[in-house]
Every structure is written in C-alpha cells, then in structure tokens.
Amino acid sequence: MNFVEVVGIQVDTRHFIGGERIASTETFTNTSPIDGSFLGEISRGGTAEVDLAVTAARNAFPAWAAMGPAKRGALLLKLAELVEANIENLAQLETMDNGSLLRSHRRGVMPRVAMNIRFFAEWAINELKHEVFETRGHSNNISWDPSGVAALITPWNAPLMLATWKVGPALAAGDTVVLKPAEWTPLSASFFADLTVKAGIPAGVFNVVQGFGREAGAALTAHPGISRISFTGSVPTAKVIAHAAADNLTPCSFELGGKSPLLVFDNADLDLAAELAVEQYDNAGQVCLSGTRILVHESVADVFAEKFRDRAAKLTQGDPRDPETDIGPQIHQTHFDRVKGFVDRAKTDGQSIVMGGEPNSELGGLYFKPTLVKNPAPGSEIVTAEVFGPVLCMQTFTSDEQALEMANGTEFGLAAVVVSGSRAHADRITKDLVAGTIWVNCFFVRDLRAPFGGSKKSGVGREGGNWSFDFYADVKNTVISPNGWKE
C-alpha cells in the first residue's frame, strides 16, 4: 500500500526521489506514540535508494544553482505560503506521529516551518553580502557559491520544523537536498515533499529517503556524491557520521545533545525562576536545549523548590490532542524504556526522587510522569547524561564560582538559562558560561539571525543568518586588480 490516511489526511509512504514516488521492497511499521495505533507501513530505504536520490540531486544541481537567489527565493516563498495553507494538516499529522501537543503545532511549530523557509529565502536575496574591501588598491569581492548536494539527517522531536532549519538555507544557497527524516516520524516530511511539487520546485532539487540510520543514513553519509552533511541527534551517531564523512572529506555540521544548566541566584525573581524551570518539561522533556540541571543558590533553595512544586503540580499530562494537556507521551517504546532506565538506576543508586519517578499508570502506554531528582550525587549518571525525557535534577550552590564550576562541569555546552535580579551580575555569569545559547530571565527565544549551535560535545558549527550559508555554500573571494584593463 503506497498511501496511508491519518486523521483524514492522505500521505504517501514511498520515498520522494527525482520528483517521483519510489517504493522499496521492504517496509517498516509506523505507530502513534499517543495510543500505539498503527499509522502505516513506510518504504525502507538503503544503498539503492540513496544512490538514486543522490544521482537525482546531482543532476538537478546545475540548473538550480544557476537560477540565482531571486528565482530560487520566489519558489521558496511559494513553498512557505503552501505550508501556511496546510498548517492544520501538518499539525494533525505531526501530533499523531510524534505525540507533541497539537496546540503547540498549530500556534508555533508549523508557522515556524513557513517562517524558516521564508527567512532563508529572503536572507539569500537581501542580506547575503559582504562589503567590498581593498588590499593595496585591489578589491576583495566575497561570494557564496552553491556547493552541491546536501545530506540532511533530522530528529524526531520536532521533525519538520528542525528539518527546515536545514532545508531552508541549503535550498536558498543553491544546493540540492537529500533529506532522511527520523524513522519514528516520517509523515510530515513526505507531506512536505508534495508541497515542494506544488510550489514548482524542480524535480531532483528536494528528495526524501526514508529508513533507518544504520541503512539509509549510513549509505547517505558515506556517499562520495555528497558535498555537505548536516545532522541533528546524538553524540554517538555523530561520531559514526564523522568517520564515514572523513573518507570523502565531506564537511559536517552537527547539532548534538545537551545537559544544560538552569541557574537560579539568590537575587532572582523566584516566581519567574519557577516558571522557567517548569518550562523545561516542554515537549515531555524531549528538547535538546532544556535546562535539565536546576542549580539554585542554597539560601533560596527551599522557597524555590516549593514554588516549583506548586507550578509543576498544575501540569496536566494526557492526550496531546486535548487543548488542556501540557505534557504528552514519550516518542516510542524504545525511548520510554531508556528514560525509565535512567530513573530506575537513579533510585537504585539512592538518589532522592521527590516528584514523579515512574510511568503514569492512569494513562498507561508511553506516558512518564514529570520527575524531579533532588540533590543527586555530583558526577552521577542522572546529572551528567542526557536523559531526553521529563526528568530534571535540582542541586544547590553557595557562590558564583561554585555555580559556574557546576554549570560547566559536563561534556556538553549547548545552552544555559540564568535567572538573576541584577543585569551586571548576569553579565558576569554569562561571560564565563560555556554554551552556544544563553537565555537570561527567559527561555526558548530564538531568532534566525542569531547563531545557533553547541560548544564541546554539543555540536560542530553554527546555524542561522550567514552562518548557515557559510556552511552550505563555498565561500569565495575574488581579488581584482586596478591594472590591466582595456575596457
């Protein structure tokens, strides 16, 4: 069967290659994390399908690159309009596929998909330039040339939105694309592929190969026809991709895991601090940026903890299609078991679980209660490893120096949240925090003009603004002499 119907929306389950739908002889089963219901059998790609997709993308590349930013941008702006016209369909599909809140998909996530595409299309047209400068009378002219075929491997926690952080700049830069979505969430990428056809994007410019990382992903990242690899996911997988890319010297951009701190200082607004801390349960804790390590000044720890518990107690866990729900399920049984394993081992190690710490027995299935581990042992697994579920740790500190040592004391450096009542104090703290993004008295404010990425093992490279184009393009300097001209 080549199509599935999900909440009345028809989605093709085949790959999208060279503007055509291509089926594989093998398939894999896709189910909904909401209730385990069957969603469909999805074509399972491997080396053969990847070869077809890369060939299609390479064949389409010269004409797409030659279009220039304005003509490419016009098609991408049409694509953004089509996304906006299909926000409800995309929201319904992705909620069924990954269990995130329907209200969030409607209000923020899917509108952001359209915004991502529109932003990078307009940036390539209006902002991608460098002022000409002179060297001994010679002019230096900087340009961004399309680099070839971009392999994009994307995660399941915000499948289409995170994909368009990559698809937008890659296509706007003049690259062609082979996208491999996460096998747990293939539906929105397939629906999106049909929108690219309606937008008039030429065949082969955008391709989707579905399948597992060890098969389709491995074939894609090792392919000699790939010019760029962008991956969002785990550190172990990034290491495998880096090894594969090394044989072809393919440049890689990695946005990886995090174990971010949320620092609450003694001069902080504790109501605001508690509100921001509870926000870290967003998307059932399946957010790489989450400040899962709450570090609180000892003098305000008890008051903060009480305010946190009061706010957390008001969260409603349940079906993500219900507008009253705040926390939905974990994405998949494999991931649910992983999250539960972290908490179970913390209990075995004697860590203090003061909230949650177990599956939600009233709901069953993949619903895990929002959990708080209080004063876990320094260096313990629950403190240092990325759980990627609704599991937060709370520790205390007595000085700024100790807070910074604790905050920087992991192998990650993706993000941080600082809650302080003094701007000067916050400035001193942020100066020494190791993180790609730091939010002060706020959380999750993201502007595509700003760089996004991680330090240490949280990533390689940055996305956003010119940083995205620096990666997807070949940046060129043409030096022109003032002499020798006859006309």
Ligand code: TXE
Given for the second form:
Amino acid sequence: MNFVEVVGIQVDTRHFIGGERIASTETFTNTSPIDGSFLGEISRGGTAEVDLAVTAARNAFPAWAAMGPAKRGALLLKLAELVEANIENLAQLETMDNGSLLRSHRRGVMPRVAMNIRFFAEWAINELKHEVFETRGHSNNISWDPSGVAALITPWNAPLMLATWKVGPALAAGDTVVLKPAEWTPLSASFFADLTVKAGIPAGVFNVVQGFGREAGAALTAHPGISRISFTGSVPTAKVIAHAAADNLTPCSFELGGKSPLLVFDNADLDLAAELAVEQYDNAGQVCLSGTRILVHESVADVFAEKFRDRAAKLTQGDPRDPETDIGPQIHQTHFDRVKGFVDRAKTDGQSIVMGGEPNSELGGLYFKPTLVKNPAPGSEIVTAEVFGPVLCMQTFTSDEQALEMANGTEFGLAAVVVSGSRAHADRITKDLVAGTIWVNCFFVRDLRAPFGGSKKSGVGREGGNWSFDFYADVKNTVISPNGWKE
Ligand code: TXE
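Swap state to the form predicted together with the named molecule from the form predicted on its own:
Okay, now the whole complex, with that chain kicking things off.
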C-alpha cells in the first residue's frame, strides 16, 4: 500500500517529512494519462501533515542555513549527479505519470532537472558575491541571507522540472523546503525525495507533502511558519494563494498562464515561421509559454498557412513512450474535458476550425487532435483564454501597429515569439511587446542565468540567476562607518 511499482521502479507513495516516510489514513488514486491504467494509491495530506512538514523544515533550517553555500553546494552537486544517474528511471516514471514524451524526458527535461540543482548550487558559491559599495566613506555590504521555509506548489505539465526550478535555488539559498506536487503527478517528487537522502541532504531540509490543492496546498500556503511561497499554476489558484498569504504577509512568486502571440511578419523566413508555429503543439499544448495565438501578416498568410499545414500534417499522435510520437495525451479527464469544452464552444459560436477540433477517435482516451482555429472573432473566448491543450488560433494583421495591439491585447504577458527577417524591425517590435520572455526567430531557448516570469496576469516576480536569490533569500544591507573602531 505504501509503495507502487511503475515500469519496474519502486516509488514510495507516502509523504516525506523530516527524513521519514509518513502515511495518511486517507489516500487518492493516481492513474496514467497514457491509457487510464491504475498507478497507485497516494497519501492524501492535509493540515496535520503540512504542520509536521513545516515543523520539520523549521527545525532543520538553522543548521542548513549555517552550513554556507559551499557545504550546501557540495551536497546539492551530489544530488544533481544522482539525478543524472537516474535519468532513465525518472523519464520512465514521469512519462507514465503525466503522459509527456519519453524521448523529451530523456533528452531534455531530466537533464534539465539535474541542471536546475547544479546551476543554482554553483551560482550561490561563485556568483552571489557579497557586494560592497561606498557612501561618504561608509561601506554598504549587501548579503543574501537564508529566509526560512520555502513552500513550493507545482503543477503537472512538467512536474519535476518545474519543482526543481524552485527547489534548486531555495536550497542553494539556505532555505529549507516543503514541496506540494500536483495531485495528478505525485510520483517523480517522491522518487526525488529518496535521491536527497542518498545525496546526504540532512533530514527535514527537503520535505514532500502529497495531496490536493484545496487541502494540503491551502494548509501550506496559509501556514504562519513559512517564509516564502513559490507557485506555478493557474491565475484563479494564484488569487486564492495570494489571499492565504496575505494574513502572514508571506512573499509570493507566481508563474502563471499565458496566451502568448507568435508574430509572423511579411519579411519573415516562412519555413522557419511554420516550423516554430508547429512547435507550439509540444507537450500536447500543455506549456505555459506556448505561442498559441499565431498572428501573421495578411500578405503572407496563405503561403504561411500552407507551410504550417504541411508540417502539422506530419505530426504523429500516440503513445508518448513510442519514439515516433510527437503529441501524447492530455494529462487527465478533467483537463481533457476542459480543452474539449473550449473547442466545442468555439464550434457552437461558429468559429472556423480548419484542423483537428475533436478527440482522436482512433486512439480514444485522453488524446485530442492538434487543432487550428482560423480567424477567430476578436475578443472571443478561444483567442483570449488559456486553453492549455493542442489548440492554436491564427489571425492576420496589416501593419506593425495592429500586430502589436493584437499581441498585447490579452490579460497575459508571459512570452512572445517574433519571426522577422530584419534585425532593426525585430528590435522595434520587441521594444513594445509586453512579455516576460521574447524569442526572436527561435523558441524555448532557456538560460538559467536569465530572468523568467510573466507580466500582467501571467505572474508576479522573476526567478532565475540572481532574481531567484533575491526572492528566496532575505537581502540585507549592512552599512559600516569608517569611525568608532578601537581595533
Ligand atoms: O491548476 P492549479 P490546474 C493553467 C492551465 C490549466 C489551468 C488549470 O490553463 O488548464 O491552469 O489547471 C495546487 N492552494 N495551468 O487546475 O489549480 C494544485 O494542487 C494551494 C498553467 O491543474 O493552478 C497544484 O499543485 N495550492 C500552469 C497547483 O496548485 C493549490 C500549469 C496547480 O494547480 C490550491 C498548470 C490552493 N487553494 C496549470 N488549489 C503553468 N503556468 O504552467 C490548487 N493548488
């Protein structure tokens, strides 16, 4: 009951608190989106388990904080090595749990998990210098002190990658951690907890409480014993968390949804544009950064659309474990119904669906065909709301001004993709786009030194490089006078 075996890998399904496995009397059922198969019963945490975990993390905090970046870093580098040694196990497990492509997990996502830990450990050691500058002979000494217990709430679309994007910097900064993974994807965090033990991370430094958002998540974010909340997920949940955090004035970092534009200008390389546009179906559209609104200059729209259709027609949908598969299933029946609901309503509204638009009946289950909605009515739901499935919209513009107005015309501002043949032109466009990350003639090039986050309703704050430490640490300035010294 406390363990499940998934593709020959044993995973403990209990919480990981204070270095021990603790079961709840209640459990919830975890199934695979690939075929609906039963994966296991998972401990369902609530207030009591969260309280235990925060207490364990608080008890472990003074020693972890006092250890300093170099000693903490040595343990974190060991952890990164263990992740690397377990890439195959983690990839298999995550694919069974969330249905993302096995080949992506092997090649890109799990190596990045190791990188998330290694990068921030090394950054804390080498880059996070205690800055000093002078004011009328006084020195200002800036330091980044550990802040306490970081509460990390993560989603299901890239479970361990997004969890370690927070765990890495929080631990490197000297905070201790309570992680609440998404209830649809509990397994990789549990497996990762065992790796922290093998790496020698002291008991209580890293804790996992499994469970539902409205139970474990709500208890964690309202807990007075935490010092930070970092959350990746939906806008409505971020609002609930912000309310919960308000009573304790707990600082929050939010990485939320998007409805990002992909702009194709008349001077663009249209083959490149079509290739980048088709990439927006990656992870079956369950990517916050996706450029789901393709905005194309009217004069090249037909040629672009043909090139896009040619490429999209070559996408293979199927079992994510098959190396030939490009698009897998949606994560869960609830989410599948949500995605289908958006498309069904668009049909009822008379929108023109020129590709897909329905579940893949050959595959059944949670597989939804890659879909394209052409010229959706401006302001309609399909072009303003985050669908988070394989559903793209295509609209046309006739001037740069109109393109910018359309691109910036949603409540989101997470990312944008610009495809242009002229550097000067691209510079003019990017200057006026409102987005946390803009890719020009490329997509998904990510550097952990760079800030990452969203503008408008797409987020609060930035993480990455120093920005992560500015969030997880207590930044302190000690001003030292040149006078008054006796020795
Ligand atoms: O998200 P939630 P859901 C968007 C995407 C998707 C929609 C809904 O549009 O269709 O959100 O997905 C925890 N207190 N994104 O319902 O609810 C929950 O347990 C504390 C974009 O899955 O935001 C899970 O761990 N925690 C996104 C996490 O929040 C709570 C990724 C995310 O769940 C909570 C995922 C509460 N009251 C969805 N309620 C992105 N930015 O990448 C829930 N949770």
